[in-house]
Amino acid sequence: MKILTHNMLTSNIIKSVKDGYPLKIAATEVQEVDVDFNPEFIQRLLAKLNWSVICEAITQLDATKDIELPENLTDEVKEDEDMLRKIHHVLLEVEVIEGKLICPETGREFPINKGIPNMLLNDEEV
């Protein structure tokens, strides 16, 4: 699971929820890949993501944790292609392979097996 769709992930389905998000991340493996490098689509990826939630999560990763984001997105940033090149690899070369996100308001888990998070709701949670 790349960084990129647990910013879309929530859980706001599950019964008694009312946000769900952001997930928190319990990754047992990360494996890093190269992905090409496209300064346009990651500039324009960024007006779609949650940013704080971004900072968030490369804190819950040991591969992350001594990658620096800025606080905020400004114009600067969004122009900075070292800056883009780091954005890059947060949200398209890290990859929890396995591990599980967890709800925050119940503390459900989703596994992640080989990259692929499972959220599947049981029949009482619907």
Given for the second form:
Amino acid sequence: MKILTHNMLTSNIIKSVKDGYPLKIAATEVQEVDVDFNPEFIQRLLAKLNWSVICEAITQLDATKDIELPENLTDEVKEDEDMLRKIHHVLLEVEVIEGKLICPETGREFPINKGIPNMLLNDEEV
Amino acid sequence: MASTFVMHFSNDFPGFLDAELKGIVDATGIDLSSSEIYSPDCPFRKYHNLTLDDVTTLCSRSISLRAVYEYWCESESLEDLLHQVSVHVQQEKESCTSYKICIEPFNRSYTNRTKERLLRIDALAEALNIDAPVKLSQPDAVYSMFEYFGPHGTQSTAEPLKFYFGKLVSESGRERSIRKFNIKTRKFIGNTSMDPTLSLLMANMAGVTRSSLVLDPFVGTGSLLLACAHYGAYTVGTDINKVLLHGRGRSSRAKKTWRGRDENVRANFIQYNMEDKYLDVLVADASKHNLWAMEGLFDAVVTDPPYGIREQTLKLEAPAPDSRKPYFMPPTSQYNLSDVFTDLLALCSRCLTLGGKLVFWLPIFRPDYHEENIPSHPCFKLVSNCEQILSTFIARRLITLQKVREPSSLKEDDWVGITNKDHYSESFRDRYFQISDQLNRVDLCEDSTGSTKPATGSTKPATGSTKPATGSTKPATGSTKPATGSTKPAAGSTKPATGSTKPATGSTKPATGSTKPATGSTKPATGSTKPATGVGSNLGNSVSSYSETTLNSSVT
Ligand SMILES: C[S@@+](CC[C@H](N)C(=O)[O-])C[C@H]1O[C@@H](n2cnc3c(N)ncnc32)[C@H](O)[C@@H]1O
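For comparison with the form predicted on its own, please write out the form predicted in complex with its partner chain.
After this comes the whole thing, all chains and molecules, with the earlier chain placed first.
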């Protein structure tokens, strides 16, 4: 699971949950991959994603906790190629292989195995 | 510099051509509005005002397109055409180092030695009068004459009704793209992996681009996302079947029993060298829309929803499927077919960007079909609707909807006239088995007379879809449906319990409804109940050769 995907997911599928966002990440295995840089795609993503959730997510993984991102997503940031490359790396090149996503309200855990998060619930949770 | 070209389109899925071009126009901005079309089913079309760049782009994208030619001339008589060719050669001082002449007939076939064909080539060679050797492989120039012998499925006319002539500019990449995604050589496949040609057509209908973000909520083995990635999109998928996404369980290949360790969606992306375009797949229930944190996330949704026939249709209430059980074991909670589509539209009204497209398959009983059966939603307008006929009674329609409003802007009134009536109040699966019995009787009747059997076996709509009756690609009439839908004559809406006994109102054009084959269904019951193999193997998707076994085992 990429940090990009984490940014898009909620646990608001559970009955009692209000926002379920952002999910906490607990990773036991992380992998880094190479992905071609496409600045236009990153810019389009930035228009949709939740910036502060990206900043918070990277603090939860050893692989990214030392990466520094600006607190505010200004227009300058969005036009700065070095910055876009950094964001590209964070969003697309870091993947949680084993671990879990945790609902911020209920503590319900969603396992991530072999890179694939399992967001299914049981009968009584829906 | 803009000029005029002749485009030669494929006959594989002619009913899908206009819908595909529309998607490509939206994605690329190429203007195809200035065209001359001799007849809707004529695969040779003339387009004005295109640049060579436009042609290159079209050739790299279109799956319907076979090749593009510099337009020289056209005529309704061969003699006149030959004359025009000779004039053109002189005026343009045409020259080349080697050449070849091709004849491309439609609704008639030539062998290499058909006399007429050879005579025409000779006549053209004379008219061209080019001072260069003929070279059949990799010539410097290819000159082609196109001949239209009337609509497909009719008796060929004695002489072509129309000729075009042109010089090859570029062949399209369709063959290469289709071959690239061949399912036989693909790492990870399933019973409902989508045929590559259709997958690529869907990606084009969705108008994906190099920076699109695309979702397939029923991702399965990812065929549709692969096609989108081929045109540059970044892709995300969800599927409720954990066993499948983890590449475990039984293989869908004829000779293998278990899936290998690394058979999964990502492996397919790696195989085709597109791993960059793979974002994630998640085990998740597509009916839980709040899974997605923001609205307007995806630029397109391209999907083949579960029909409950080939693939279990599951909602969360059911335990995740066990792949060792036959596919047909009814899950404890069936996701009603009409729910699937209502739900899909609701999901997309939230998670698509404004202007984004949803492309999906809708299975139908042809005798029951009405345009208002197409799921609708006030946030969407219908862009295209193409039919792929699978058997006499069963077809699927490839629907493209475009999001034109945000759900937040809707008022109560906007829902008036949105039917979404439960035209599959029983699950499609039930209806399917309900009529299959009758279908078999039809089969038997027709078998015994040795005459026209319904085209069950073929996965390609060889006959049906090429019929001009596929006015199906016609533009978005449905979307402009007035809000007074409720006053519509009740004909379609009060569907009878058994679709098959209904008269043949199903065909897309009411006017020509009488030519429909639906009469068979009312024939008296003659015989036994042989399993509905033929029909079934058609329904899911096109890899029937991989999946026969599942189907049969479940029917019997
Ligand atoms: C027709 S198949 C799609 C096949 C896919 N296009 C491919 O190329 O392999 C439908 C898929 O929907 C999945 N499915 C069924 N119900 C679902 C649900 N409620 N949420 C998500 N996926 C579901 C099934 O597991 C199946 O893989």
